[in-house]
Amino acid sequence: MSSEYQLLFVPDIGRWSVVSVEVVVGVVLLCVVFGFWLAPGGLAWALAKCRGRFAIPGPPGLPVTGLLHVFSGSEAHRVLAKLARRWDAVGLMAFSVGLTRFVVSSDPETAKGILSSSAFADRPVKESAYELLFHRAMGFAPYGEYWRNLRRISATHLFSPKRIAAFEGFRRDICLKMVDEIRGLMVENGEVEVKKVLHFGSLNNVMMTVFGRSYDFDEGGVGFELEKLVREGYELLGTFNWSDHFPLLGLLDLQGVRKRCRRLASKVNVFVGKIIEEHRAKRVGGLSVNGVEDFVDVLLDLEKEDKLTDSDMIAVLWEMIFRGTDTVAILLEWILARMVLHPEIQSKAQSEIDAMVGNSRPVSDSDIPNLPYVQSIVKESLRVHPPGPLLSWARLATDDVHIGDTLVPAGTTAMVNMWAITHDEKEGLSREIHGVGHSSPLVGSAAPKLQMGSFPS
């Protein structure tokens, strides 16, 4: 047989050994992949240094993704609380989020450890946050002298009790101006959009208090472009951006977060400093705001003692109205829906309140203490409808730290789901048997007392 006839039939060895492989190592990486992606608590706990010490259950979520598409949601707090339910996991929980490691705690014990630890004093700082200037405030500042300093301002000078209490007539003046808006409209009307009536009214309380003046939000107004300043800014760091969990997509910014953050700091730089500028102006005639100082004026005397630059105040201030604006407003929102869902409580609140204040002026601080079944009907709204149902803002463990039995490796972001701590029914059923309650009962039997089950989920 010829040479030629002898190539048909022999098989090129050299060639196929390649591709064989080529398929070995495929077959390699795939299995490693799949093994990372079915290791408890996903990718990013999959690739964590000597994974086998931090045996905590979890879901491992989609291959590379993890749990993204749940915080792509609005209800991500539920997916959670039922995930935590299903693995068994309901004092800590892992899942990944791309290369970002978390646990997140659906139990009060577990939480109350991640919430008093000191390893987990710092907080990840989001890029948006970090765009926005919020590393220089509170929320997002690392642990540390700058931020313990700041925290020392808050606590004895910008919500100190003499200041809070400076601020009743101007709370009492805006509560006013938005009942008789709302009256007006329903004139008008016959009907009320009561969150935009809300969401301005808390809006005007936190500048008045910041800022030391009121706005009008007509459209082309001042109050109306401050107003577009704080929707954006809130709908940004609500974003779930995914350049925080893959760092070769930061480089892209497939999502245009930085592009957006970087134009809306810029405004308000602008638009805080110019207030700052405006304060310093009046400083020399005394108080700003009749005889009372607001938050800009508090800032203004701590600024040499204190060291604070004016892009340090503009993002103290700035953050101010972010923490006081929307979380009151949905709050507030939430307790008139509840009320309308059950007449019964509206009425016992409405008696109490004209028992105890009357019918010839309008409720004051000094009211609150009598009126038991007012703040129960406020802690049970804020039981049932967490304003920020995961806390708002996540931790990052410093160091690596014990909750309980379980160790929590360095650099984990841990959350706290108060929405699933809130609506454990076994919590709610122990507190009531020791006399607690989800409400805080009344004490005496002549207060009505609002009962755990009064505003179902």
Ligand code: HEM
The other form holds:
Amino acid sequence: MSSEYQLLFVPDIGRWSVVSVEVVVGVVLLCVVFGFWLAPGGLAWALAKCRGRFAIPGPPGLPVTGLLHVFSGSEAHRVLAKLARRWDAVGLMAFSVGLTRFVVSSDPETAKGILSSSAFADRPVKESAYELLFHRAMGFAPYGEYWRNLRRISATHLFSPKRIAAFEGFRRDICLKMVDEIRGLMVENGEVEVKKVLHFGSLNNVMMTVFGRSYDFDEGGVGFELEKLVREGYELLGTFNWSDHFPLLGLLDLQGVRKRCRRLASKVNVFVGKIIEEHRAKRVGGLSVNGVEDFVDVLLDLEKEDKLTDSDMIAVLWEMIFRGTDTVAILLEWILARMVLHPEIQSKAQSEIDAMVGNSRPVSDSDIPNLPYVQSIVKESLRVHPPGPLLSWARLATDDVHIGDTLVPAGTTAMVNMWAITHDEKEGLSREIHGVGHSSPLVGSAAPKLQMGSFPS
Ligand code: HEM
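Rather than the form predicted on its own that you just supplied, could I have the structure of the form predicted together with the named molecule?
Let us now look at the entire complex, which starts with that chain.
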């Protein structure tokens, strides 16, 4: 038997001992990597200190990056809903994105528990949100006195029915201007990019209520500059930033997110700071720029203990512009798109307006209670296309907390998949079940006798 042939059957002890060390180390490493990778919920969950106690089902995802790829697309809510069903984890599913631990719920009761729990009172602050000043604004300020104060001020002075009614005239002017613009563009071009008109209209709506002034968005003007700031902010907040999930990469700022955010934040400081100064200068004996107090006036009027510093005021005002612009514009766009796709619903809405308002005057706020069908269209659009269906509802566990029997460790980001909840097949909300004549539970609860054709997803 040749020595080579013999080697196939008889191990050479000397060589085997050398190979075995490498093989053993390799196998151990592989086991560790695969053990981490295959752990329910993936790497970040495998690294959780007392992981033996957690038994939240969930996909391991890719090695190291976990479900990062899911968030690079615009359909993360749909993918997570599918995964939750596949993993039998509709109530609560664990997953990782890099070193960040997540749970997501697609179940209304569990979601309610998360959103009402004081253990989830904080929101996770991404680097971009922090750099763009939002950690001092209501949406991202840590739970505590400052945050409660901001909520109280906003509830009383910005979102109260009285305040909303005070701005009706401005809203009507903006709407009439948008209608004129759409009509003009149709006559001129035979088509119109509604998205743009709605975006500018919605931005002006927020600017009126918050800053007491509206803008033209012609190139080179102040409105054009403002829109550029807002657009860049949305872009930065929407960028998937590796530093949020791989802390070491944070040192390098490879995508340049931090640099761009800081540049933008300093421009915002100048822009909003100037508006605050203008308000200060124009206020005579408490009178505001336009006679109606805007939100800047309200913040300037706050008494000692509630008083905000200028930099906090800038953060709060900037957040309102952000949160109030695309939410409204995108909802309006969906409503219009759905009406185009469902002319029968559009003509029913038109009949209701004709009957209740007539065509000699524009619709006003006081007509709304008499327009249940129009209201239902708005609610159904919110159901089928919930704005911010996933990320808007993110919370951060500040303590170890139980959700049912499951322990969620502090530091976990909890999300509610609002899209999955409003498309729950068990609740009769799936695409297949819908048809004209079906009244969805959300629509039904608001207008019990209404039979509206629900929009298919
Ligand atoms: C169609 C219109 C809108 C929709 C669908 C919408 C949706 C949302 C959602 C889903 C949240 C997160 C709720 C949560 O996590 O508990 C939120 C928070 C917030 N929104 Fe809106 N929003 C709209 C309009 C506006 C407007 C016009 C403003 C201001 C002018 C605004 C200001 C805020 C603020 C400040 C927060 C943070 C509240 C807090 O942390 O307590 N939103 N919004």
